[in-house]
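Next up is one chain by itself, shown in structure tokens, the form predicted on its own.
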Amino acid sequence: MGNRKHAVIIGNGIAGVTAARHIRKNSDMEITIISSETKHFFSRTALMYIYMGHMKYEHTKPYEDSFWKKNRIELLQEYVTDIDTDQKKVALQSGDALRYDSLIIATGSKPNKFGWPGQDLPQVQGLYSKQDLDKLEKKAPNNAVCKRAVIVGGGLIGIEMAEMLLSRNIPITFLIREDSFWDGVLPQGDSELITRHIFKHHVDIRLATNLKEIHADASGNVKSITLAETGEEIQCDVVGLTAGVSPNIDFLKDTSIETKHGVLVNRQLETNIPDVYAIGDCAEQHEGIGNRRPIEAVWYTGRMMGEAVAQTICGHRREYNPGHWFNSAKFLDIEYQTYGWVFAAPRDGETHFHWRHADDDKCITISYDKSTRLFIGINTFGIRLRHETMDRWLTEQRDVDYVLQHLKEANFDPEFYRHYEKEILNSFTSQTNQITNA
């Protein structure tokens, strides 16, 4: 290693790998990435497409395997058992240890478990890691081996798992504790549209329903689950636990690194220990940035954190500044985008405008200030908008009238997508009795 400083990164997800790439761009440091999951970085959001047959694992790796050696980034497939921040050493399960000058914790998330009886049976799993994908392939290869699966939790990971299993014609019972899908995040009109869409795909949705227990057969394999509200027993072979995720930081419990739900960091992503940083899903801001939550398990924020921490480590101290909130996902056949803030229920002084197309697979909800008419955010389902346009309008603090009058400019692909702007504008006028002025 010589006299060069050593940056050790625990975790090879988007946050850790982005940090490594930018440290290399800005320095000649030694860089080691440690991961117990896989040797090489892969696109976690593409896991579902491997199971569905659209991709192979090697297609999910953004970089050739030779990239890492060429850029002098050492990859170590190991599990970290402890961190000695006084000696600046990382202990590995193999018994080896690594010294560091800068340490970046980027260990991501793990699926939530809530103490359900039977939650550790072999056919019970989340959908987060490569190991989870391999396990699902083994336990649910087809509808002969897995005659029914139960999914517990109605978030983004739950709907991904549902789509995966449906692609192999495996019947699904979907337990959602809310009154409609994701209604703690989505406004009522959006949530109900997605709920209807899931029903159309012949999924057995159980709304306002909770899991009570997972039962094993005489061989110790999953045979059924019981519902908390009714006591009904449902036969199944696989149970997917998709009731959210939490920071993967159990290995830090005996260290001096300060944690709460995640690893606590400041705006420079520094922990309470000098030269120790945390980024990505496992990092928790002491206070949320604006309306953002202190922990954000989102791909693009992990990438931004990786860039920011690399600059700080390389002597160009930088704050993490995520900008305007945005996200995207897919609910079976319907694409979803959100820009700015559209809360499940309008906050004080705000109101929502909701438009739904007659075919019931397209809708938008716009949040704006009732008195100033300031545009606050938009949700779209089945209609794709340009990120750069929406981001600019939020920065320019445009009003709702401007956004509606110019919505055509934000249409992602006007050549191939029908235009609904006129219908949306007429609906807004009808609902509010106000004519928009650009």
Contents of the next structure:
Amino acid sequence: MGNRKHAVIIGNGIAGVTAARHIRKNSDMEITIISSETKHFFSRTALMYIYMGHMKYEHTKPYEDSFWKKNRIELLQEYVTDIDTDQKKVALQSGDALRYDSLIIATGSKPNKFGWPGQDLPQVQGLYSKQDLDKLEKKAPNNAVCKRAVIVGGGLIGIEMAEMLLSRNIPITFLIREDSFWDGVLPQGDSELITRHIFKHHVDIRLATNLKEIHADASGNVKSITLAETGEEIQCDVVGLTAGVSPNIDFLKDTSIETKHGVLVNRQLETNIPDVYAIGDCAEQHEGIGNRRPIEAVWYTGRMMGEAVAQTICGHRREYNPGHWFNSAKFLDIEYQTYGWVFAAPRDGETHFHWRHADDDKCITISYDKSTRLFIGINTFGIRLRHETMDRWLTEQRDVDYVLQHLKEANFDPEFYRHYEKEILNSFTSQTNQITNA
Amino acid sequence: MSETPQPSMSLASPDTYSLSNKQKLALSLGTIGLLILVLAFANFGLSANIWVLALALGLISTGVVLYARAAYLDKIPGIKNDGVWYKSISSRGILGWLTGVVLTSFYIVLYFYPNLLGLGVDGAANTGLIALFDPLSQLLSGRDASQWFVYGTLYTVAILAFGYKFMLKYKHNKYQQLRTGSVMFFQLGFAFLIPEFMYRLNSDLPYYDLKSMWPLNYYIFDEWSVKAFLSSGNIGLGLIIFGIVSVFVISPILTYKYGKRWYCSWVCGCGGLAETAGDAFRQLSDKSTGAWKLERWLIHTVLVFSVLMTTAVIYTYLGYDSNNFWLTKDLFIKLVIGFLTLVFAVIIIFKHKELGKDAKYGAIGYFVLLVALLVMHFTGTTEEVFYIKASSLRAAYGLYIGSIFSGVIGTGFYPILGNRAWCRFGCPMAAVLGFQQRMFSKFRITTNGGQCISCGNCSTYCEMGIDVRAYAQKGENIVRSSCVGCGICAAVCPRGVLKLENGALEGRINSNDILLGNDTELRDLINKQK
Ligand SMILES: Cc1cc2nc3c(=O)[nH]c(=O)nc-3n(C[C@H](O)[C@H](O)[C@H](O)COP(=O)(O)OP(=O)(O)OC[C@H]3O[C@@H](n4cnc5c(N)ncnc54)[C@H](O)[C@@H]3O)c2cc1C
Ligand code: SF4
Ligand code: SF4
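The structure above corresponds to the form predicted on its own; please provide the structure of the form predicted together with the partner chain.
Complete assembly follows, chain above in first position.
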């Protein structure tokens, strides 16, 4: 031990691990990561691929097991029950306690539950942790054991769960509160294209439909659900709850660390208590940065917060100051990327340009300012774009005409793929002409 | 009740782990085809009739084609890796091991006991399996079949049939389809048909697959081979000049422009088999840093060995007197040493920064070669080098590298070590091209800013065992000598992070500690702190 300072990190997800790596690069501090889920860092985003048989659990670990020792990062598989911020100690479930000089809370999220009757039955589950995955493997190994599954909540995790179950030919009923898949986030054209794609995969997708109740049979196992709108009863063996996530911070209840939905932090990712920081899914900004939400529950923001907080802890105090928004996802077979801001409905002064390929598996939506023609953001489906180029255009504040004329430079599809830039540009020109002529 | 899906006997079925009826039918057809070959092998009184052979090969191909159609044709285009790690054949299960044993035994018989396959010795007629291929061989080249003809035919059928399957599997991916079409074309034309036809035109020519270059084609500069070329007139001379030009001119230019993929994934027969019949095994390659270390030692050792062996073989049949032939032993050794020194000097002068620690290993390799060559020159006679017969050196190379490594282990162990074990650990040609790819090539795999989610699909499906994710999650381009540019990492990436491209040399190798997307000032600061 000696008199080296001790950085303790709770949570070995992307946020905590990135912070640890960067602290190691910049200091000789002692580093301990405490996490209860798994001994080693794995990629949560790859959970689905384990169930689908694309990868084994080992493949989802971004670093070899020897990495941690080599970098002098101590791993402790334990659950933190409490934090004594006066004594600067964390209490572990085993009864031990650990002293810290700097403490980073990076405990991630947990699946939302909305008090549905039956939500705690053994075959009802979310999809967040390795344990959730193991449970699904048990309850839905094949379509003989699980003759039908119902998924509640049409977001990014819901669609992943659907893809998982489809890979084992398990019939699915997919309950979506909205009128079209993820239409709170995606503009109508995009959302409808994805909805049709889900239909094509023979998913029984129920739009504008809510769950009322989950029923158990005599032995206490899930047997069916009923819908709120129609009262229809649907037989099923497994229910997936994928209606969003919220910060996993219940264990902080009795501490003096200030929380709202998540752990409240300032732009330096500091909490109200000195030497205690929060990053990743569980951190909540007092106010969203730019158009970002106060809680950003995505992979790369966790990483960026880890990068930033490590600098502060190592004596270069810095703000968390993310650049242009971007993200990506995949809806069954259709890849999605977004750069800048494209809201479900254009905000004041903005308008959307939408192009869709005749095959119904590719589309884009561009958001721009009606009067200045400033390019604000782009969604692409089935077409890959180059992050660096899009980021540069956003910084350079290009107008929409420039972006469409140069779209080819931003294309990131594999070689020999067909290009659609001309078609897109033509469609844009004719659409805008129509508007000006009207 | 079982908690995981039943380990399945299926090779490719994407949606269930049990076979559909169509696939069962396809498998049966293929099995009957194979059975005919086994009957021939067992000398079961099958007449060596071209129709019997056609039936056997036809059934096998039809089986694979029908199987592939059942698996992919009606499916929505996309990545078809469902259940790969649950299927016995593709996850080192019982079927995987059995297939490995059968393939390995086949290679041992092929290389070391061709008489078991029915090869007629000392002019006797062929029997068994080889006799079954006689009519086809007669048709193509007008001579009886050899074990190599049998092997070549089966090899070609495998590349064509499984190539079709691969193209269906990646029906949404133009890059995959084109390069598969290309290896199918080169195998059928250049490796199989053209050499047979060439023999018909000029029976003195040795078998020559135009696309197979030294050092992969290690026997091209053997005395018998060179003599045979030289004695068959202008064509022969033209061919051997083409052989030299392709090693020293064509290949470097293409590798500079496109990376080694132009050869390994578009032309090469070993690569062709690996990418088609071997596709189901690509995920089995070892990604550990230990394996990477082993790879670098092994492949470069094989390269040194093959340079030495070839030099030694040529050296022994050259004369001392320049009046007889301008290229004497003395001049030849000087040329080789001069060439190696030139290559070494250019690299050290222009690339020492990029190489870093590897420069040391490069230097060791160079000096070992140099010393060996000098020792060879001063101890060598017309027969012997290093007090060993040059022909024994050549024979040892042929046995250990040419046969055991590339065939028995390289292909026989597909279901255990993955489909590119030979290409990764043993192929001297891959070493040469890879070296060039690392040093002087426009090729790289670009990573897409901050989009990587570290899922690991790319690394898992990299047949060369490259930990692609380790680069992608740092936003660093992948410039690795071993990358054969198969493009599968880019295909399986669910977030569109990877793109194979040829671009400017400038900025090709970019090492980052932090990715695009964060505060630009912070990025500058962190990249400075490194
Ligand atoms: C199925 C799925 C798919 C996803 N796909 C994407 C995607 O494609 N792209 C994207 O951007 N994002 C995706 N996300 C979101 C992304 O994974 C998260 O934003 C990210 O993992 C959050 O990282 P983190 O480090 O903040 O927390 P986590 O990864 O949740 O890590 C926190 C860890 O801390 C542990 N922990 C919590 N409390 C305690 C305690 N008291 N004591 C000890 N340990 C504790 C937890 O068990 C957990 O292991 C996905 C999420 C899921 C669940
Ligand atoms: S590059 Fe793509 S496949 Fe590889 S880890 Fe990143 S997201 Fe996954
Ligand atoms: S890095 Fe990608 S392109 Fe290169 S060999 Fe591996 S999978 Fe193929």
